[in-house]
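Taking the form predicted on its own, here's one chain by itself in structure tokens.
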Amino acid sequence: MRKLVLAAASIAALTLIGPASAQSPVIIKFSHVVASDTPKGKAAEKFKELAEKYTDGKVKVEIYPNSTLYKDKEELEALQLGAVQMLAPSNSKFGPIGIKEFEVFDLPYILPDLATLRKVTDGPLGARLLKLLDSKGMTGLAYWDNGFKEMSANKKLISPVDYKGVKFRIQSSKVLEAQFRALGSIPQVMAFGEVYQALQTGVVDGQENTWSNIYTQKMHEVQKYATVTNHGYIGYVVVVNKKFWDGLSADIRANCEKAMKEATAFGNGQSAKENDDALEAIKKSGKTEIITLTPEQDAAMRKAMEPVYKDVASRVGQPLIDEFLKETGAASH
């Protein structure tokens, strides 16, 4: 039934949108699941501003934040059907639709810093991964940062043993499932917009996220402790419906690409600052105790998660993992 509803919506959308005419602008519906005052939210607003400016109003971008159009699981299906034109899903979202290679970004401690990440996403490896999206009816336009993930729960998380039996909310990713199982935790897939209530009511005990997501979703208000782990990365791939994108006139597409390039530089430049500011705001709130690990405690966490690489090699692809490790300079596994 859901597919039929989306199919009907896509027909309506394509009928209304179509190529640009002298009378009506091209409408790009850009849906995402986070708040407007996050790195992704601000980058989306910047793209809207620049795309409308560079096309002299021939393009109108409608931004739908906070899952107002579609929830996590519905987004990509809606895009493939043409009911929405643009999304910025996290890397994890592509595994369930058959592009498992993007789950390499979910491997714990594979990206030591943002400079190394840029080396991957701006290089041939990043471009090759984007090309994989063509087969699913979408075009990959850019990589957007959110930042590095921290752990939070209603108990102190210091050593691997502290994670045993803890119910953690995760995105739909086999790599993230393997990560928490390696720690003895119970992973539970859940839509981003449902996390606050699940933490508040005890459906789950903890979660992993960036400081900006934790703060803007008020998760810190329902989590007693947060541990600075920087164990994983949350990033997004900006994708557009391929049929829609290919159908744009060359000049409109070129101007949208220019807008996207500048919005990407803007958003990625904001990411680290947003997370730093969010951490300070969480500290000031006094609602969550921030735990910093010693070098020995950090090493114990890394060692506990090493088996994840072997567990998911057959899914993600060992050659891709090796290539990624070579690019990032991370320790071999």
Contents of the next structure:
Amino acid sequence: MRKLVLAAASIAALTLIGPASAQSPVIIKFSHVVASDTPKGKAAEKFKELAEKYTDGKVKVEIYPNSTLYKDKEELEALQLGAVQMLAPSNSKFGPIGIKEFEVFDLPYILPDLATLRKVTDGPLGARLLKLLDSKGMTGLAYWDNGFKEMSANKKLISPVDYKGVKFRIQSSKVLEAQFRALGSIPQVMAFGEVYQALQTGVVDGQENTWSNIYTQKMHEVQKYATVTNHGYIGYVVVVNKKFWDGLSADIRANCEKAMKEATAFGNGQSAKENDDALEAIKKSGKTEIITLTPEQDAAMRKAMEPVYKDVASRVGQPLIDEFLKETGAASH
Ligand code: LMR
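Complement to the form predicted on its own: the form predicted together with ligand LMR:
Okay, now the whole complex, with that chain kicking things off.
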């Protein structure tokens, strides 16, 4: 924390001097926890390329991937303090800073596909959710995809009964906690950067994530089985420190917004392929057996997770859940 406060103080001092003199570019530190070779990593690189180009080098974007600067929880604190300017945490990670509404994205099977997701994020509901960030000193700029989550463990996960007593790493979301409790598992909140080692040493038995995250963190090397469940979604909210963003000249901000819009289209246009490629690479490695569920097994998983909607209604908000379900056209829960 002390380190963060000092860093924030030096950023604040820089801002007072004025960030955009002719010689010194505005620095945007962009911290994230995944590998560069992932949907988020690649979208961040694209934003860097375009923001630097459109501002003629008046903006310099420094990307810090793979938790090199901060782990999950510290990231958002660092942004609020101004020690970094831009992040793209997953929806699940906004609960602990008091914006539990984003946990609606964590509800099991709430999104049948990416087209439906886009309907929500590009519509009025998506815009309203972004507005909630203002009160926390952040501005929400965009929604970035990763993709759908799969389950993995060192045992075969086929029917709900297989999940009983299994310790799963989760992101810091109460919805995800409720999801694993509904399956009789033991959820354990853990930073993303610690998952590989926790799986390797047996601190947890399993985890849920997208193929691209599983592959780039080498989780498949320490998990004997992975099941194609597509039971949930991981996506990101690109956020900037509000004071920093509002303090940019209108010209620089407009060019950065243009860069963000294009980087978003680029990233979201290739996220599904990234995950498909990662699945292929995992299969090819021969280290993890990939399990596919029959329609009946899939239905059993859906039924087992159904109670989660009621369990978290008071936290996430039933009206929000209902509105979300209306948008997605899913049956009401
Ligand atoms: C996780 O913690 O599993 C993910 O949110 C990591 C990420 O940023 O994709």
